[in-house]
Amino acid sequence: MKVRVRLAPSPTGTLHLGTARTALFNWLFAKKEGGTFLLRIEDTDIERSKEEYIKNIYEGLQWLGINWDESPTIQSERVNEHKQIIKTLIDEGFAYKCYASENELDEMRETQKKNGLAPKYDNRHRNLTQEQEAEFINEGREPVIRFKISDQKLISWNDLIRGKMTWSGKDLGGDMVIARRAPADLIGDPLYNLVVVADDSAMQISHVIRGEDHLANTAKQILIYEALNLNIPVFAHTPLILNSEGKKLSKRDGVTSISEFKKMGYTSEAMANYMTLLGWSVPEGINERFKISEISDIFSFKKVNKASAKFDWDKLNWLNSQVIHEMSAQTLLEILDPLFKENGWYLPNQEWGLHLVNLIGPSMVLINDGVNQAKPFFEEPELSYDGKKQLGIKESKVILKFILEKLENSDAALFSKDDAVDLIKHVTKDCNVKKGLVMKSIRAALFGTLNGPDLIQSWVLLSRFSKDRTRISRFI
């Protein structure tokens, strides 16, 4: 079998997380098995299907590396083929229209509830004769269609990740709706289960990868290929991913959609590292940290949980930690000169800002941690309580005010690390103080702060603009 996989996503929103982990999994396994990959939008919903949505889902797609191999389907191109369908089950006695009233289906849905039973459509109208059904027409009622599901009916299908599935017609809440409301002359909008199964087909997918959340839309669907007579694509349906508190990730838990996660800071392959691990067991002697690209030859559904995954901040940040780290100073201040530019910011030189990078990259956990790590080298920081206190003893002034006289007989853009190093040996002696003190004096007058990256090559980066010279005499 040719392995045909496909990612279904609507434009209702931002790529979220999870649609993003189920377009790794098809990704991965068409990889695997020398298939393709393909992307259907399902924009169907007009009120809701937007445009910059769609472009939010391409964009997050190819930045997570993942790139589909036939121009993507468009859903809402093929509503009259659907209709198409639909006629034919209703033709063929698989479908009927309903006329039941919403006032109708509250007030039963209400005596359900009461009698303790779950909600469930009574197919009150599965066999209306044709003057009962003119009679509706005439009080100007607009019909659903509705698939008929027999409560007798069992649906099975061996799922890659599941094992054997069964469910009974009965528990699927009656006869299905496949068409919103429309004058009975007129078939309506189609819907979810509907549209699938024709696409899926159209498509020829032979594979159908999604969420756990699907399991009921399964056992419906592949009773619409069976009344079809189309053939009937394998299924795996993926764990749910959980929040913190066992619960499935939503937009209350903060972040969710992969642009949210880019505009953190999160890179690209530590998003799709981290995604893969979602739900995804590593085999043994396999580091958890990889490429997407390095593990698709051993990608397995055998090695996919059942159970929920849970998401794990600390496992995202270290993953992403390792990938800055990992990166040569040149690739590092690529990404960043932009975000500096953003902020107005702008190197004297390619040599000091590789310097600079080479500075805070080891201590940095997010992309946006170097933009925040380098703002004292291009602007001058506020005084903290601990700076300010610092600054606040008698010593330190006269530390700095040594400091300045020797920083103004020297040639800023040829002070070292030799200099700086050979400055504090002079002021520690000349001025019979503790080194410690002679270090935090600088540290507060340069940054404001007694925290920061090594301060010997900081300060040296900061005497190529002057700015050390500025800072210190501002407590003099």
The other form holds:
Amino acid sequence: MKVRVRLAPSPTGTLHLGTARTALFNWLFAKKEGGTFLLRIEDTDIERSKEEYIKNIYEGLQWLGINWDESPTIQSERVNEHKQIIKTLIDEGFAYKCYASENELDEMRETQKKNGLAPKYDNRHRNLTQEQEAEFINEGREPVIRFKISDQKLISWNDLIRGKMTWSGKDLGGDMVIARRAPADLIGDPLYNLVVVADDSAMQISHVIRGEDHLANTAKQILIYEALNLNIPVFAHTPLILNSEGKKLSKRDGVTSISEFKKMGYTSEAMANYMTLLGWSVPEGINERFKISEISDIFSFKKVNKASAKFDWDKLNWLNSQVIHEMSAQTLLEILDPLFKENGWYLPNQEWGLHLVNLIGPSMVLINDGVNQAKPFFEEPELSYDGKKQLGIKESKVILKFILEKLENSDAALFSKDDAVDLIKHVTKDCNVKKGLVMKSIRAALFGTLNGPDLIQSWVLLSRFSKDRTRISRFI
Ligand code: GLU
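Would you generate the structure of this protein in the form predicted in complex with glutamic acid, following the form predicted on its own above?
Time for the whole complex; same chain goes first.
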């Protein structure tokens, strides 16, 4: 069988982590099988679908390195085909018009609730006589279209992740609505389950890989495939992603969309790596740190867990720091320089920039850490509580005065590591103070805090701008 898979996002929001993970599993499977990975934009909810979300979805996938084959199918452009299929279903007796009003349906559900029953459409308009139907039309009622679901029907499929699945027709909520309300002589807007079957079939999708929240939809869709006598694809339902409290990851957890992770400073490589691990266990002997292009030939649904995956920030952070630490200084600078420029920070030259990233890179976990850590090299830093305390010490002023005098006679452009080391030695001796005190005083004056990367190297870099003098002079 020629493998053709698809991602079918609804552009009613930005690219969600769960959708991106589904995209990855589809993409990996297509790569492994030498198949095709397609995209379908499910934009039939006109009010909630937005062009900016379509753009966000495309950009997010591209950023993650998930490229699709062929041009995307736009679901709303196929509405005539969908309506044609609904007409066929009505003509062949699989679907019918239901005139029950919203009030009547609410009453029905209320009664069910009172009797301790789950809400379910009671199929009351499944067998209307022509006279009854004419009466409803006369009353000006607009029907929905419902697809018949027999309570006795058992629906089964072999899920690539979950094994044999069986659903009973009686658990599917009664005859399902496949088209919204519209005047009786028309067909209203076609709805999700119908449309998905129509499109997956038209796109010749061989495997439907999506989240386990679609299990009941799969059962319903299989009934539509059967009614239309279409080939039924193979299904694989991926586990949910849960937050640390074991609840489904949602907007309430803060960051859930790929563009937000990007904004926070996560790399695409770490994100793609981490999302693959959300559900997939690496085979023995394979490192958990990988590029998705490296694992496509070993990816298999056999190693995708049925159990939900818990989102683990520590692991994502660890992977992100690994990715950053593996980057060459050149690459890291190419990523950071545009962010520096956004802040109005310009490198004096390339070599200086490379030194800077070599200095700050090893402690970066997020790309944004690089911006925060570079800040005092470009802007006068604010004094932290510890920095202020340090500079309040009497000896600190003496030390800084001494240093400033020496610096006045040196050329900032030539100030070297050896110069810095010598200077610290001199101050320690001449002022008769401890080296630690000298170091802390310099750091506090130059960078505002007592922690940071190697002081000597930081100082040398900063001195290239002659900023060390102005900063030191503030405190004496
Ligand atoms: N538009 C649906 C969603 O975003 C697609 C589900 C499917 O893959 O069939 O959940």
